[in-house]
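What follows is one chain in structure tokens, specifically the form predicted alone.
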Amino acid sequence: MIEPALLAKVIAHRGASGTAPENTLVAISKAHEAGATCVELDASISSDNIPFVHHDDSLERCTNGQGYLCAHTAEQLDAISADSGMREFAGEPLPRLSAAIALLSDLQMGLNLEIKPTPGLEEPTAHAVCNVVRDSWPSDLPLVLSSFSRESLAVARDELPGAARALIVCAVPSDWRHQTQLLQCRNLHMAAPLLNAEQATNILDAGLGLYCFTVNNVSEAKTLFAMGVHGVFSDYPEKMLNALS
């Protein structure tokens, strides 16, 4: 019997990324200050297989670095600023996954960790992420490992069978039942505008947790919750939490 891997009704998307640089330690702290109990973060790997918290394959959008993240060593990435051009956060470091987990442990926050491999690095990225999670994630805090990558989720299934997993999609694929069963996923995470009520009912009836991204409009969130969605990922957790309380 599948049971949803429940996180929180409002999950801070890449931390409080609407008001702080995404996927940084300060974004996690700001999410905590906003009242969020759970964050979503992305993890990629350096050239020497150290997981860093970062969304894009390349460094330019959110950092002062250039090129592919996976082309740099961990030591090189440690010297990069990930302030996303926000002057008040100048010098904010690009965090290692281990540092983000340590902060989440201190703050007693749950985590949806998206394994975000550069194409071609699906398996090594998942291996590296699983190693860090195995060594450092507190067993008493909520955790879901999610990914668009079936290959990465298969590694997570085999290496950390006790950790909850979620398949990420944009639109609901026709084979969602088969894919979630094959990868032993407890959740399906999808793009909010592409969900309809019939799909929501079918997913929930299958016993899966259903979470939607990226929801910054309160009325949209209320519509999703009326469909039975378990939670939403939001760049503005404080606004969403205040409106839904």
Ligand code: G3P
Second form
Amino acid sequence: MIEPALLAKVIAHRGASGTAPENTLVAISKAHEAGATCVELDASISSDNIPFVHHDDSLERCTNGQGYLCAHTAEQLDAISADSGMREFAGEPLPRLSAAIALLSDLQMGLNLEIKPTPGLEEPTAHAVCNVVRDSWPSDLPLVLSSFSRESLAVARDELPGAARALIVCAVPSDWRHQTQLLQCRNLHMAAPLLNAEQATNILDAGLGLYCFTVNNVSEAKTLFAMGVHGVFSDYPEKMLNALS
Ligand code: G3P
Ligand code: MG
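Can you return the structure of this protein in the form predicted together with SN-glycerol-3-phosphate (G3P) rather than the form predicted alone?
First the chain shown before, then all remaining chains and molecules of the complex.
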């Protein structure tokens, strides 16, 4: 029998990314200050297989670096600022996953860690992420490993069978039952605009947790909760938590 892996009704998407540079330590702290109990972060790997918290394959949008993240060593990435051009956060580091986990542990927050491999690095990215999680995630805090990549999820299933997993999709694929069973996922995470009420009912009846991204509009969140979704990923956790309380 599948049990949903419950996180929170409002998950701070890439941290409090609407008000702080996404996927940074300050975005985690801001999410905590906003009252969030859980964050979603993206993880990919350096050329020497160290996981960093970052969304894009390349560094330009969110950092002062250039080129592919996976083409740089961890030491090179440690020297990069990930302030997303927000002057008040100048010098904010590009965090290693280990640093993000240490902060979440201090703050006693839950984590949805999205394994975000650069194409071609699906397996090594998942291996490296699993190693850090195994070594440092506090077992008493909620954790879900998720990915769009089925190869990455298969590695996580085999290496960390006790950690909850979620398959991420945009639209619900026709083979969602088969894929979630094969990958032993407890949740389905999907794009909010592509969910309808009938799909929500079927997914929930199958025993899966159902979480939707990215929801920054309160009425959209209320519609999703009326369909039974367990939670939403929002860039503005403070606004969403205030409106839903
Ligand atoms: O994990 C949910 C969501 O973050 C997936 O999309 O592109 O924002 O990582 P993206
Ligand atoms: Mg993500």
